[in-house]
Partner chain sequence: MSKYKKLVLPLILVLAVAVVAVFGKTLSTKSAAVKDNRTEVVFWHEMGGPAEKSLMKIVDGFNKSQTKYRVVPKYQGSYDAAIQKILQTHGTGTSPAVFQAFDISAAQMMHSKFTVPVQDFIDKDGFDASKISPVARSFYSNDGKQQAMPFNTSQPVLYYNASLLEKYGITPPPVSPSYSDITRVAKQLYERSHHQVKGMTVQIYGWLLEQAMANAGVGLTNNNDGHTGIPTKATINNGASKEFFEWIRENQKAGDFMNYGSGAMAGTNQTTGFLNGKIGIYIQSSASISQLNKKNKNKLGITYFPHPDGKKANGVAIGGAALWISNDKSKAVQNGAFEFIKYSLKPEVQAQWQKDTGYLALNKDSQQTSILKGLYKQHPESKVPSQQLQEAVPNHFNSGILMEGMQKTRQIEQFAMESIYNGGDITNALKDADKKIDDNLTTTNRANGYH
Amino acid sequence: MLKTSATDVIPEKKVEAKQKSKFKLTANDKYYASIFAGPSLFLLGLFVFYPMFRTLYISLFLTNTFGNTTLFVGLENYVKLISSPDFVSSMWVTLVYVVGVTFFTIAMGLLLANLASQKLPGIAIFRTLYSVTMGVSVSVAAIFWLFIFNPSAGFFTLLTKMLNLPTINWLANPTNAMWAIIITTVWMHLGFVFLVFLGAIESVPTTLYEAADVEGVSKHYQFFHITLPMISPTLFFISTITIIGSFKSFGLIDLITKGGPTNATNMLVYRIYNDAFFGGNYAKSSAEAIILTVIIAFFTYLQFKFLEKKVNY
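Output structure of the single chain, in the form predicted on its own:
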């Protein structure tokens, strides 16, 4: 038997001490940290934190048409907004829009990603078609869908005439206008959501599906009991960013409906824009922006509080 002397064995404490000595911080390291983190912190402070606190500050005052504060009123702007029927209506409209966009975006993204993950001839062509919306700008998408919704020569109008169905004026009716905006937004978001879900589904170990096939488990059961639990982190991520992005939607609303008809699509973001740059009421729009921020933070908290518990990492 080989004998090992005490000098041949290095105590664990000495090894740990040597490892720590390699990463020992010096007095100059804080300066290096400032150099690397400084530019990012400066930009965050300039473009994120300063506007946020400035908005909060203005919301507590009355302002003139130039946006300068004139009289401190405390929470009066918030009280007027909460008691305003128009503002409450915009909140409900925004909530309906967010729920509709989030549900259909996730449902369609999951469906298309699951179909595109199948090993079929020519499936790469469909994967490209499904993700093509990622390269379309908001202005181009608005023009494209304005033509589709056109009551005289739009695609939907021609389709209804071919089927001998009544023509729908999508952008003149309040209910139809909301559906039009939801459809357009879902179409815009679908490419990104599809690609993320497709990557998540293809990362699921194939051995799980093979074992399920051996047991005779149906594809429907495999999707809900294998695929969804395995991609739950991705599902949680997509739901979070989709809800936040829906609350902040502006471009399509401005280019397609401009908040109409009869304020049926006047979301909170578009209301903030109108009150500030057309109404000249910067105090009111600042209070609206703070309320919107609180609403987004509340929904994000709810997701992390309740949905994250069901995520399998």
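Can you give me the structure for the form predicted in complex with the partner chain, which would complement the form predicted on its own we have just seen?
This part shows the chain on its own.
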């Protein structure tokens, strides 16, 4: 009954086989499946799965100066990491950063999109202005913000001096550095998030607002009870990509604070890079990478489990 090769399949028999068990793959199906999925599986295997398992493997060893595995130590790298206050503080810092960035990006994005969706003359200028950061590359943004944060001649310093306020040392103080990084990241993300929200708000049927106006409902109430529920799929999408994106944030940190001061902005991804390519400690950084993978997987799972249910499609 089962065909071993694709060429001798007779059409009638194939139909018969399909009717018997709907989900059983015929040889012909397998042939096409392997043709379609093969190349991408091969590439994924080479560039994603192999490095993934290799990372897992390295994380169970100690590595020498050349990055070769020399001594099997089992879970020692993990135990050391989890019991090191440095690494735990890095996890907290990452969490604070992710929550901060996601919250402010979404709040600012919604605010700006709501403003820009008003029908006013010349509003197109603001729509362009608000989305302009989409065209700015990370390195340009970093240099631009470094000038703003410069403690002697920066824009913020000059501003506070002009207003006779105490000057803030943005990047040398741990708490301020975190704010500086959050502000910069939010600024970078804002253009894209604004544009997506604007599109979503524009697509909400105007009849809903007209009906609300007739009922005499306030604009404030309309926003929370019409706009927000109607754009909730977009909200879910944006929160997912912002959370994952900020977990992976690297460029701005590397260019602005390099993880300092006192590790206050040393996020997990930056730590992984740092331990591998500066410290030359590939084993430790592999273990960190595995931990980060677990954390991101966990958050994504939570999001799909809880947030998606509340989405009004």
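Note that the rigid core is defined as the largest set of C-alphas that superpose within 1.5 Å between two forms. From a predicted model like this one, the values you see are computed outputs, not experimental measurements. Residue numbers count along the first chain shown, from 1.
Once the rigid core is overlaid between these two forms, Phe42 counts among the residues whose Cα shifts by 2 Å or more.
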